[in-house]
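The data below hold one chain only, encoded as structure tokens and taken in the form predicted alone.
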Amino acid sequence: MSKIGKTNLNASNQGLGCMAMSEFYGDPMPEEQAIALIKKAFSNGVNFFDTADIYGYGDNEVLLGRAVASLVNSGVARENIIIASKCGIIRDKNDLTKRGTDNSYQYVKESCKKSLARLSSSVGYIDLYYLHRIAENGAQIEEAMRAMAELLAENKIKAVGLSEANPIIIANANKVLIHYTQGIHQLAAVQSEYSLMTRNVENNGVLAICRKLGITFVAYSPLSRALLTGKLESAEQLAKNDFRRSVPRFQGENFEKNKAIVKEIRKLAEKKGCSIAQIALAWVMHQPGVIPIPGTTKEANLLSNIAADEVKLSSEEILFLNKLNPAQGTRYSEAAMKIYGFEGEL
């Protein structure tokens, strides 16, 4: 188990990202199958579940809430389940062109109210509530943290996080949250993409500021959106409505170069008698203060990911993996980065 920041929340060594169950990677999973997958994860030691208000336009929160309700009704104590959700990205099911970010006080308060309603009374509160993206280059951070402080005081959330924030914004948000909570709370977690293929946070100061301030780093896409499974040979394997078709690192020459990186990892996986994905997850879990949240829609992949907890890497093996080339191609399209306020690749 890993403590999230300086809170009393004790999370499993890896969590479960629930996004793909509702959107982005093809058609949504049937609800019964998705709930069964979440419950299977919990029964195999995973207690940290990640969602957001925009996944499936709220459907993912509803789905996770129903899974938690089923667990609670079967006798599981709610405090043994950690629910993370997020707000701050603007989407509209009735206007698919509507995109943007909002970290305003009123937006954060109203978003939390709506998320709690979708998650249901069985969930009752959100353990870890993130700003999903940073609006206006951090201009609204102070009012966002004021809203978060009130939500903490109201027991609607237990801890606060940021997603895709730079070190300056992380430090400022942390300082402001401490101020508004009179020193009771600080930022608990920062989330960003991190994997053997995406290591920006090692070089841009994000991991360093998290470790300095005692903030847990939560790594999403630790398998680089399935590139690090060794199972993708062509983008044609992806569903027509899979957003990865628009991602540069899944296209053309970039994709071929990225598959060459995977071949290098395969050599180590074969030597150790485990999967490529397990090597990739084990590498992330070997990083101090980091919790990965791989997502999946398949039980076999879920159980394989969980088994990565048992894969031990020697210092020589970690050095070998550290020397691998980074992925070719950006992790989002240029249009997506512009819409959601990314500073390049962060």
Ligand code: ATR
Given for the second form:
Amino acid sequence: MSKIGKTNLNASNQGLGCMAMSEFYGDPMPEEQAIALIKKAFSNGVNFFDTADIYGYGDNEVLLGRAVASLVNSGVARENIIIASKCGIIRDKNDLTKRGTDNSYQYVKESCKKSLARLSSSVGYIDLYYLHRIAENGAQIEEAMRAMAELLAENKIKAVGLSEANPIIIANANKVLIHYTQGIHQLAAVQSEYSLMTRNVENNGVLAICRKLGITFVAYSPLSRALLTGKLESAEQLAKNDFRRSVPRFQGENFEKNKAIVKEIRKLAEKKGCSIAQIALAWVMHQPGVIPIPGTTKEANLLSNIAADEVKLSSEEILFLNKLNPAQGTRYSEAAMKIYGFEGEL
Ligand code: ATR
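Alongside the form predicted alone that was just displayed, please also present the structure of the form predicted in complex with this ligand.
All chains and molecules follow, beginning with the one already shown.
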């Protein structure tokens, strides 16, 4: 367990990413199964659950809310569960091509209200509320943090985070949030993609500033969306509506090169008697101040991921993993890289 940033929120060593239960990796799971999976995670020590308003156009918050309500009704203290949600990406169910960002004061306030309604009254508040993407290159950060400070004062949220922000924006948002909360709150968490395949945050200053300011770094897609499991042989295995088909690192020559990296990790996994996914998760958990949030829709994978907590890596093993090449091919489609301002990334 570790505190999220300088808050009193005490999170398990790994969280659970709930996104794929509702969308993006093929059809949604039956809701009852998803709720049972979330409850299974909690009974096995995971107390940190990650959702967002856009996942399943709100359905993911609804199901997480139902799972938490069920836990609370069975006697679990609400304070022992950490719910993270996000706002800031605009989508339209009636126009699937529509994608944008908004961090304006009004938008943040209204989005939080809607998320709370979806999460249900048993949930009552959001523990960690993130800006999902940074709009207008940070021009709206000041008003977004003013909105967040009000949400904190109204007890609608307990802590504030940013997702996929650069170090300048992190430093600025932190300063502004401290100002608007009269020093009571600073940024608690920054969430970005981070795994053996995606290591940008080591080089772009994000991990460094998080450590300097005492901000927890939350690593999403720590299994590189299943590349780091060794189970994916071809994109043809993926459902027709699986968004990974549009992601360059799952295509053609890139995919073959990425499988060669996985082959290297397999050698270490075999030596240690664990799975490739467990090595990948253990590597993230060995990074100071970092909490991974692997996503899964299957109980066996959930339990195996939780067991990665027991996989200890020596400094030689970490060095071996550190020296592997990062993935070939970008982590989102060209269009998405543009909208989110990730164009400079390799
Ligand atoms: P995201 O953050 O997008 O959820 P991720 O955590 O890097 O991405 O990886 C999630 C993917 O890895 C999912 O496709 C998940 O598939 P299942 O729903 O079938 O589990 C897969 N995954 C997660 N844990 C796994 C494990 N232990 N073994 C094999 N695949 C796993």
